[in-house]
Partner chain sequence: MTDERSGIVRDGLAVGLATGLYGVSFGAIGVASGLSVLQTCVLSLLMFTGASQFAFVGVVAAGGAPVSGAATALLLGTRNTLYGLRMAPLLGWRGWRRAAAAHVLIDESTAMSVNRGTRAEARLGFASTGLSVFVLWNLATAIGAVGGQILGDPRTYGLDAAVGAAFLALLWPRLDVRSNQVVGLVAAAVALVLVPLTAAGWPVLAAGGVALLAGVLTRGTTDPTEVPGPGDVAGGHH
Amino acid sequence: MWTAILLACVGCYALKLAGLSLPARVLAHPVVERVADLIPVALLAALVAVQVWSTGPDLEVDARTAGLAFAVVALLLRAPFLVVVIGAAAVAALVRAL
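This sequence as a structure, only the one chain, the form predicted alone:
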């Protein structure tokens, strides 16, 4: 396991170094800028999806989905971050308690 962790560390460092080594004209290309803007959103969405709908190797829809739905609605209404987090947790807890 430690070998995998060390290899992942080296890979991440090499990827970071490769990104810093790119010429500025490549980074200034509109397509590259657009993709670079969207990659963090896609990664965070994937992380949320995995955390909400996975239970081990299985997909499961449970109270966490209701919490996520509350968070999405609260974010669309531009609610403060604490309201989003606490509200989503409260909704998930209420649905789980039912």
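Basically, rigid core = biggest C-alpha set you can superpose within 1.5 Å across the two forms. Since the structure is predicted, the reported quantities are computational estimates derived from the model, not experimental observations. Positions refer to the first chain, counted from 1. Compared with the form predicted in complex with the partner chain:
L77: CA moves less than 2 Å between these two forms after rigid-core fitting. After superposition on the rigid core, the Cα of A93 moves by less than 2 Å between these two forms.
Remark: with the core as the superposition reference, the CA shift of L38 between these two forms reaches 2 Å or more.
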Second form
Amino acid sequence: MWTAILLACVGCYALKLAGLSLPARVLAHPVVERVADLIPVALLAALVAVQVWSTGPDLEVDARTAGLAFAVVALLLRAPFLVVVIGAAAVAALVRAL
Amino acid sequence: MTDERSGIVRDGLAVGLATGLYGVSFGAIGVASGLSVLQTCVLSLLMFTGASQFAFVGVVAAGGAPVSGAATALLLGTRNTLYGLRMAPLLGWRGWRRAAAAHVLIDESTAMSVNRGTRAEARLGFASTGLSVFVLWNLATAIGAVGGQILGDPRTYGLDAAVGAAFLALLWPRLDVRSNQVVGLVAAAVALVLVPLTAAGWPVLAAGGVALLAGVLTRGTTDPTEVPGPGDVAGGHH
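What does the same protein look like in the form predicted in complex with the partner chain, given that the last one was the form predicted alone?
The complete assembly is shown below, putting the previous chain first.
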């Protein structure tokens, strides 16, 4: 675990430093720019899906879905990050407790 | 200090406070994912880029190999490279200043300095936001991690649901473009299909392939790379 943590930390720093150090034309290709722009979208969407609807190798709909539904409503209402996250947890905990 | 400059610093501190606070949720989720308090705090100190940190602990929590958590974190970290390319000519720092600036090169510090009129203001916005987020994010992580450990089973408090909500909140500002909504939906579907078929960690990495494919296939459409503006940041002026 420690090896993966430290590797990822060093790598993330290197990515930041590279941005400040490389000449701007390195990533000037439009396809590269678009892919780099889409990667966070795709990864974050996949992370939402996997976190909410999977348990190990199984797909599962449980209290987490209620938490996500709360998050969607809160985000539509422009609630701050902390309200979204804590509210989602509270809703899921409530559904489990019922 | 002029009004203009103290205003920039005040905005930076406000963003630092708002962003830093949700370090509490990262700390709690980190220990809930099976990391130690120290490992969780090291991620905030050394990785210091929220989405990558959440991704790392998210993949580990789902049972993925730490190395696939690291790969996902790195893929998400590539957007900081783009911010850096944009910020380098604005900041104009060299040597140790550039090395230090790189560590606090994140969504928030970029957003709070990219639209400034002069180099001095850009530097001030970048440094005040970057430093205040760094200090508060790390303090909050430690509080959340220790608190999370005391609380015990994270499922009782719905902390497992908080992870999905955190990712959705990070994704939300990027969903204002139709093409991004489509990519997000396809990526989520691909990941879910792969969950029963592959080892944990791979479904999310495969979603990165969706981004690659979509970027190549949409060649020719004009969609300039977006850098976050002040309105995209918690606590920023709307």
